[in-house]
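First comes one chain, alone, set out as structure tokens in the form predicted on its own.
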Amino acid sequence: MADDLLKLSKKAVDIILSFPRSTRVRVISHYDADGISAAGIICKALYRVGYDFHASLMRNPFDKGLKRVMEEENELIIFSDMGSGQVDTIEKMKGQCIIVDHHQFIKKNTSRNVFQINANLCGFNGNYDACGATLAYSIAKCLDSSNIDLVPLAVAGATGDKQYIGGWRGYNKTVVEEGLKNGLLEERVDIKLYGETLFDALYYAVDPYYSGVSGNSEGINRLFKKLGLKKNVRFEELDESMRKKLYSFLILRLIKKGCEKDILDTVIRSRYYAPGLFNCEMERFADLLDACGKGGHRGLGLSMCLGDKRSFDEAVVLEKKYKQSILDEVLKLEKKGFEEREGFRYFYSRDSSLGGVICGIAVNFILDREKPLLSLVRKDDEVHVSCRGNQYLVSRGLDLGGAMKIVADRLGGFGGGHSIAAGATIGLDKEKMFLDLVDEIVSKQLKKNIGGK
């Protein structure tokens, strides 16, 4: 496992290393949390040792941005947090190629120009051990040991895909320890409230989300008369008592939406501050990058992993607005409900940069346990699709990125990820028959450990 990945991160330095320090290498990575800081590493990194590099952040890591990269004149191309489930297109592409990847593969053995290090190949669970970002971490300190300093980009990494969730495993853990062990991590235990004031922390709550808290001002008020508290009072004024009695508050509100134990473990939990990066939590930063990458932002997310303080200030502005419109979405669907098939829930959604993480926030905040989501986002003569299930549902045999891949390819579009969370393009006439598909392979993965029932 941590050998095979060792050996693997050694021999795609020796690659990067065989191109002359003139080589501009070209980084292809995804626009979320963990493709952002990938690429952060990877930059970081290269830019060490004397590489030039040009970037870009993707959302779908299908056709058309690919295309584009193909028609380029590259010598080096590093795909992060993505690039394993498009490894046929790669092999077309011209130059050498190599993909750092954790999601779903096509195929173990590719061609000469592609040199492939996927978590799942290295004996990793992709969706729990390894990430985009950790992996790029194991090259970048191959490449050389002083980039250990990049401990933090990766613990964000993982962190913004909710790899914690359960506690920290496999390689992941391997690299929380090797920060805290180095002083580049610092852990508290503590609960997720940012912001100026407490109330912009509660209003601005997606996740965990509270219902009727988050994005509620009415509700936040209440909560205040209750507890005897200013409007402008800030977290950190509260005593313990205090906080005790918000913590409970919060605490029962999720519980009363029926909120699973191993989401319910993270909303008070240890958290990782790295003083070497803004001093900032982890998720924060994750959050933070997320925001850049799917508010429309994607560079300036990039630049705050390179370290730039006015990118990171400049990003806790316009967090807000990123977080409204997730609110105006969540709070909408709240109100007006989901579609419902057999094997899962559906709805749609006017961004599909934020189809997945409303997802996200449905499944775990709003909706019960017994059925996935699904994001629908109609623009043009495309229907881009986000999904998410959860861990009591991959336990019973979801695979909502097999179930992606298999449909997207039947119908010409393109699809893959993760068994917990997934996405697909299909063009906008195979809609209905994206859904019966959908609806038809997930129903048989869930009625399958059940005795098929």
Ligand code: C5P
Contents of the next structure:
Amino acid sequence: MADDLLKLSKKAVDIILSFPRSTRVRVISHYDADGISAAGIICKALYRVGYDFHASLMRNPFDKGLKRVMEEENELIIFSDMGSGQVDTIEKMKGQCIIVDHHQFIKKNTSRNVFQINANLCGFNGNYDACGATLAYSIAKCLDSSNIDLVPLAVAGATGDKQYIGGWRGYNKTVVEEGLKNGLLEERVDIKLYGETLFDALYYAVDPYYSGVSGNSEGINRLFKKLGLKKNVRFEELDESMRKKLYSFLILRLIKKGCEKDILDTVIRSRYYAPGLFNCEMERFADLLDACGKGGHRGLGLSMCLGDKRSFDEAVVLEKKYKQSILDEVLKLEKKGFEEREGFRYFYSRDSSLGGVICGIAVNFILDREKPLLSLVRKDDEVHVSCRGNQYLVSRGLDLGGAMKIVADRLGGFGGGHSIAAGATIGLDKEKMFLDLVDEIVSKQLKKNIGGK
Ligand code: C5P
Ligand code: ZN
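Following the display of the form predicted on its own, present the structure of the form predicted in complex with the ligand.
Below: every chain and molecule of the assembly, starting with the one above.
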């Protein structure tokens, strides 16, 4: 496991160092918090050892982005937090390619110009044990042991992919422990409430989403009245007893909504602060990266990872707008409800970058646990699909990544991901067929295992 990863990381480093320092390394990564953190780690490590880099952050489906890369003249391309699902395309590229991924892989053995490190091929579970950023960190450390200071980015990436749910495991656990032992991370048990005022922190809380409070000024005013709080009080100003009252109220709100225990356990939990990365808490950092990536400011997210304070401050401002657009849709859905199929629920969303985020919020904080949720975004002649399940459904056989891949392949689209979170893009005319086929497969996945128990 860890030995395999170390061996493969060393091999990746040998490949990188076989190129002269004058090489401009092409870095391609996913545009979410994990992907941006992974790119940040790789770019910083490359730069430190003397290479220039050119990074792009891409979103699903990667076909158009990869087509552009195919037309470039690259000697060395590193793909992080993506690539294993696109290996057939990558094999056709000119130059040497390295893939560092934790998504479901298509094949173990790749052609000679492609070197693949996939968490699932190193004895790790790519859903929980390792992510794009922690794998990138493993390579960075092999490149130079002083890159251990990039550990906060690795933890931010794993946090962004929600791999802490159920407790740190596998390689991620090693990475977190390494950060703590070396004073690069500080651990404190706390809730996530960030904002200039407590009012703001509650208003913009989307994950956890507190129904009746998040995005709901009247609801917050009622709560403040009940607790005897002033409108512009700051979270830091609350005394211990007031904090306890507030926490109880919020947790009770989640319990009333039927929130699952594994999710509840993540609300007040050990959090990791990085003195060397703006003193930021790692979930907060991951949230900002997500807001940058999915809110149309990908470069800003990467600059934050490279340590630029101005970018960090700018991201804090931009995040509000991003969260408001999420809240607008979630609030609407809460009122209007979801479409129901035998094997899943679904809804239509406006923005394909936000579909997955909204799906995740609704699955964890609004709906019951019995069915996964799909978001559909119609754009031009395509439908972009995001889907999310929960650990309960996965333990009963749900494999969304598998379902998306099979159905998308059959309909000439692109699909894949993880068992708990996945996505697909298909032609607009295939939407009904897509829904029918997914229903068939997911119903079978869930029933087969329920029956078998
Ligand atoms: O886009 P979204 O965040 O919903 O994607 C969820 C997961 O599914 C991601 O890990 C993503 O890489 C994967 N996915 C995929 N193929 C697609 C769309 C999404 O593998 N066409
Ligand atoms: Zn990832």
